[in-house]
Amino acid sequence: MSKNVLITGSEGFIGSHIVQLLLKKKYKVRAFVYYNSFNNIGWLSSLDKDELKKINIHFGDIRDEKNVLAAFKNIDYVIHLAALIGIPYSYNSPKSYIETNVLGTYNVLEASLKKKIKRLLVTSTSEVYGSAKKIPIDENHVLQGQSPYAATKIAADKLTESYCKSFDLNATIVRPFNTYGPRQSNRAIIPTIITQILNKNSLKIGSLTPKRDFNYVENVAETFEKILVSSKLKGEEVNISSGKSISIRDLIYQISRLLKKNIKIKVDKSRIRPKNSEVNNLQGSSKKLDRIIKAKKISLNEGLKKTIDWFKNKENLIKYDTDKYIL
C-alpha cells in the first residue's frame, strides 16, 4: 500500500533531501513549497527531471490556514519542517517568526486533526535547550528561550505536546541538532567556512568557544523516515544527535586541514550574539534514539569530505539559498 506523506518546508536544505529519501523509498510525495512569483521551488530543482515529475508540488504559505488544509487533502503522513530559522534576523523581527515558526505549526496541527493524520512529525532543534545544564542534553532538559528564534520553536514544541495530551494527536518532536552537508545555506557555520576558505586564506567569524554537535544530513534524513513509521514515539520528543561536539575553532582547524590551507581567522564581532543569548554547549544524547531506532552514522570527518566536494562544484553556489526554511 503506497504511503502518501506532505513535506512542509521541502525546498529546503533537510527537507529536500528527506523529499529525495522517500522517493526511493516509493512514497507518495507531496512538497509544500512557499509561495513566490518566481516559480521557484529552491533546491529540489537539483533533483533530476525523474525524480521530480514523482512529486506533487503545492505552493502555499505555512501561515495561511486554509492553503495548509488543502495540502493535506489525501496525506496520511506529514513531516514539518517549515519555519525561519536564522538566529540573528531574529532578533532583528521577531514577529514573522512567532507567525511562522508558531501560527505555522498550529495550522499544521490543526489540519493534522482536521484530516485525521495517520503520523506528524513536527521538527524542533536543539537550541530550545539553551546553554547546557548537564552534558550531554537529553530530552528531559530544562528548554530555554535564550533567542526569539529558540522561544518559537519552544512555543511549537508545547504547543504539539499539548495537541498529542489533549487530542491523542499521533505525532512525535523530532530534535535534529546541528545537520550540515550539501545544500546548505553558506549563512550556517560550516558552509561558511568552507566557502571562505576556498575563496581565500583569512577566515571571518564570530565566537570560537561554543561547541557543537554536528550530524550529515543524509544520516538525518534516514532517521526522520524511521520515525516516521515507528509505533514507539508516539507524544515524544526525541534527539537527533552524534553525542559528540567540537569547538568552533577545532572544527575551522578540521575544515583547513581537509583543504590543506593555513588560513588567518578573523574575529568579526558583528557575527557574536548578545552575551546572554549564545549557547556555549550543544552536545546531544542519543540514548533514547537508539533504543528505538538503528540509524546509520557517518564521522564528522567523513561527513566534511563529502560537504567539500560539494562546495567545491561551482554550479551548486549559484542554487537558490535562502533562511527560509529548516536547517
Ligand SMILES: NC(=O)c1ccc[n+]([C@@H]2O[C@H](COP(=O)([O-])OP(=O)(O)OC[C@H]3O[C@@H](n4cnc5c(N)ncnc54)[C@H](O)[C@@H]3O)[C@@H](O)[C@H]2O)c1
Given for the second form:
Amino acid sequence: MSKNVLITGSEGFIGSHIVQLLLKKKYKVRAFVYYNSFNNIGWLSSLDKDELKKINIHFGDIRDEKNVLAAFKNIDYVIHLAALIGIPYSYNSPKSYIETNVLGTYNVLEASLKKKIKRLLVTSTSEVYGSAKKIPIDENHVLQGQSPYAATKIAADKLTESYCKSFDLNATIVRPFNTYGPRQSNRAIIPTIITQILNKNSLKIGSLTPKRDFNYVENVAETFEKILVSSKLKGEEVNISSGKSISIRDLIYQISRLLKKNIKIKVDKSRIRPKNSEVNNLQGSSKKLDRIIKAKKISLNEGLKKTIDWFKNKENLIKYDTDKYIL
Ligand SMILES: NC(=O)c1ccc[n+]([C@@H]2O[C@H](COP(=O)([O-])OP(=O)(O)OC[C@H]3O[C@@H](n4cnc5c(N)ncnc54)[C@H](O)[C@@H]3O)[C@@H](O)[C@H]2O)c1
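Switch from the form predicted on its own to the form predicted together with the ligand and give that structure.
Full complex below, order starting with the chain above.
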C-alpha cells in the first residue's frame, strides 16, 4: 500500500525536488503550500501536469495550529521543511523567524502527536554548528547561534529532541549542509554566482574566504527518502554532507571555468555578514549517515554542470533578477 506523506515547504527549492521523488516512488503526496493572494504554488508549478494531478495541495500557514492539524488528516509520514531561511533577512526580521521556524515546528510536533504520525523528519541546517571548533563537523559538535536564523533552527531542533525524549515521538532531525541545484533562489551563493556571470561577466559578491560543503539537491532529496523509511535514527540528528568543503573564491573560479568566462570580482560590502555572525568553515562529517544509509553523491563539478545547464535555459533564468540584491 502506498504511504501517505505530508511535505511542508513543498513548493520551495528542496521541497519541490522531494515531492517529485516521492511521486516517482509512488507515495501519496499532500503538499503543504504557504497560502498567498496569488494562488501561487511556487516551484510545484514547474512539475508536469501528470505529476500535479497526483498531488493533494493544502494551502496554509505553518504558524497556524488549527490549519496545520487539518493538514495532518489521514497522514502517516511527514517531512517538515517550511521555514524562513535567509540569514540577512533574519537580522532585519527575527520575530518572523521565531514564529515560522520555532512556533511552526511546535505546531508540526503537536499535530504529529495528536495524529499519531508514524515517522517525522524535521529539517535542520549546518548553520546551527556556527564556526567550526573542529573539522569535519560531526553531530556531537557544539551548537552556536551566530545568526537569528541559526538560533531559531537550534530551538526547533531542541524542541524536536524534547518531543522524542518526552513523548516517544518517532522523529529524526535531518541536518543538510549547503544544498544547491536547479530552482534555488539567487539569494544563495551558487545561483548568485551563475546568474551574475551569465548575465554580466562580472560578479558582485560578499566574503570570499568562508568555506562551504555543497550537496546536490537531487541527492539530498534521495537521502531524505531513505531516512524517512529507515527504522534507525529515531530521536537522533544526522548530517547530510559531502565531507568536503571549498572556499567561495575557489567556487567562483570553478564555476567561471565551467562557463568558460574570465570574470571580474567586486566585493559588495552590503553582502558581508557581521564578523562574529559569519561562519568560517562548514565541512561536515557524513560518517553517521554512511553507516546507516547508502546515499548517492555526485561530485561538485557534476552537480555544478547540471545546475548551470538549468540556469542556461532562458525560461528559468528569466525568473532571476540579478540587478537587485534581495535579502
Ligand atoms: N538550501 C539549503 O542550502 C539548506 C541547507 C540546510 C537546510 N535547509 C533547510 O531546508 C528547508 C527548505 O529550504 P529551501 O532551501 O528549500 O528554502 P525555500 O525558501 O525554497 O523553502 C522554504 C519553504 O518554506 C515555506 N514557508 C515559509 N514560511 C511559511 C509559512 N509561514 N507557512 C508555510 N510555509 C512557509 C516557503 O513557502 C517555502 O516553500 C528549510 O527548513 C531550510 O532551513 C536548506
